[in-house]
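Next up is one chain by itself, shown in structure tokens, the form predicted on its own.
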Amino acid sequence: MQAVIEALRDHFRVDHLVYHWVDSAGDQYGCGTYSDDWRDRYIEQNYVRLDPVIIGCYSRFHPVDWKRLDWSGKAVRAFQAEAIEYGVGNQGYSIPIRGPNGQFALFTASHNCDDQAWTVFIEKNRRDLLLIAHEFNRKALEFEPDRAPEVARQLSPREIDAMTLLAMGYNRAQVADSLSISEHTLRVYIESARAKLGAMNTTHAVARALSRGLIVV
């Protein structure tokens, strides 16, 4: 997966593409092109209590551009601008991944240039950004000891279309809209996909449809 990473880095002309992610047990593992000394410091200084990615990510399943994340406070900032000395780059997108019994991932890239160089790149790249991020998240899996394989149930086309509107941000107005349907059928579709997927909510439907690639965003 490293080398696989690095190849990738070179393909897209990015400083950086990480890989990070947390099993059921909580253990921490990772895959990425970040300086081993940035990595240390970061472990060092328990950084992760107040990333603004990890903690802006953690509550999203959508893909997140760095500047729409809050650096606001003055450790944040801080903590911002020794990234960017380190080599970090002063862009960032990162997709967030959820996977089965709590795991939690990020797939990362990074880089040094102007807003607009980053927008078109986002714009061009994040399709296959997506595709990827999941791909990689596939193969993690296989390496966490004592999983139990997942029992895959397949959406209906129109359960897919749902959760792709939802999962793109539309409300549930706007799906039912887009979809030209009734709020009521627009439910039907919800709670049968949720169910097929072993959700606890709507949001939890979306990012598992997410994590298993039965939707692209």
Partner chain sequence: MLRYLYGDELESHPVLSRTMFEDRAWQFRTRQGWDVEVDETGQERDQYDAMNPLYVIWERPDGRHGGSMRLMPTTGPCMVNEHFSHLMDGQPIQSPLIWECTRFCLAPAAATTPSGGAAQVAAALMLAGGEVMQGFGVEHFIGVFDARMTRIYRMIGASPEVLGASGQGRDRISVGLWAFSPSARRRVAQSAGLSPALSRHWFQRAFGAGHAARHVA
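So the form predicted on its own is up there; where is the form predicted together with the partner chain?
Chain only, nothing else included.
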């Protein structure tokens, strides 16, 4: 991934591209073209806690031009000055990525140029950057399965009700009646439970739900 991100940086003719994964414990992983000095400094100073890019993008999902972030406050201004000194650039565009199981990552392009040139660059390349950002994330998820534990998907309370009644031998009309919902709505619950359980059909889904202890009859 490091070789790819360097090639992409050259392709886009920007100073830097960075893929940055922050997990819920605050641990960081990634690849990119920032200098080793800056990366070490960033980690050593724990800048993740005040970086407006992280704060502005965390638990969001719309891409952000750094100009739109809040760079006020003394510590933040000092951080920004230092980042520029380390060659990060005065412009940036960050794409937050919301992956499976609450996973969060950022893909960033940064550069040194005036506002006008940066706006033109973003307009021209935004679509490609969005797609590349998500491809990087997909690859990262593939490489690091342990960082995105594929937890057994929980059934919702309604899905559990539906599965339980089916396991007790009720037919669909009786289940719908017992839950005071339409048969149409019931079909939605059964289907979503089936999909979550990776089952071939309703009978298979009921069997799986029972064998995994998700329902008790």
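Just so we're on the same page, rigid core means the largest C-alpha set that superposes within 1.5 Å between forms. Numbering follows the first chain given and starts at 1. Please read these numbers as outputs of a predicted model, since none were measured by experiment.
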- Item | Ala167 C-alpha moves between the two forms by 2 Å or more, core aligned | yes
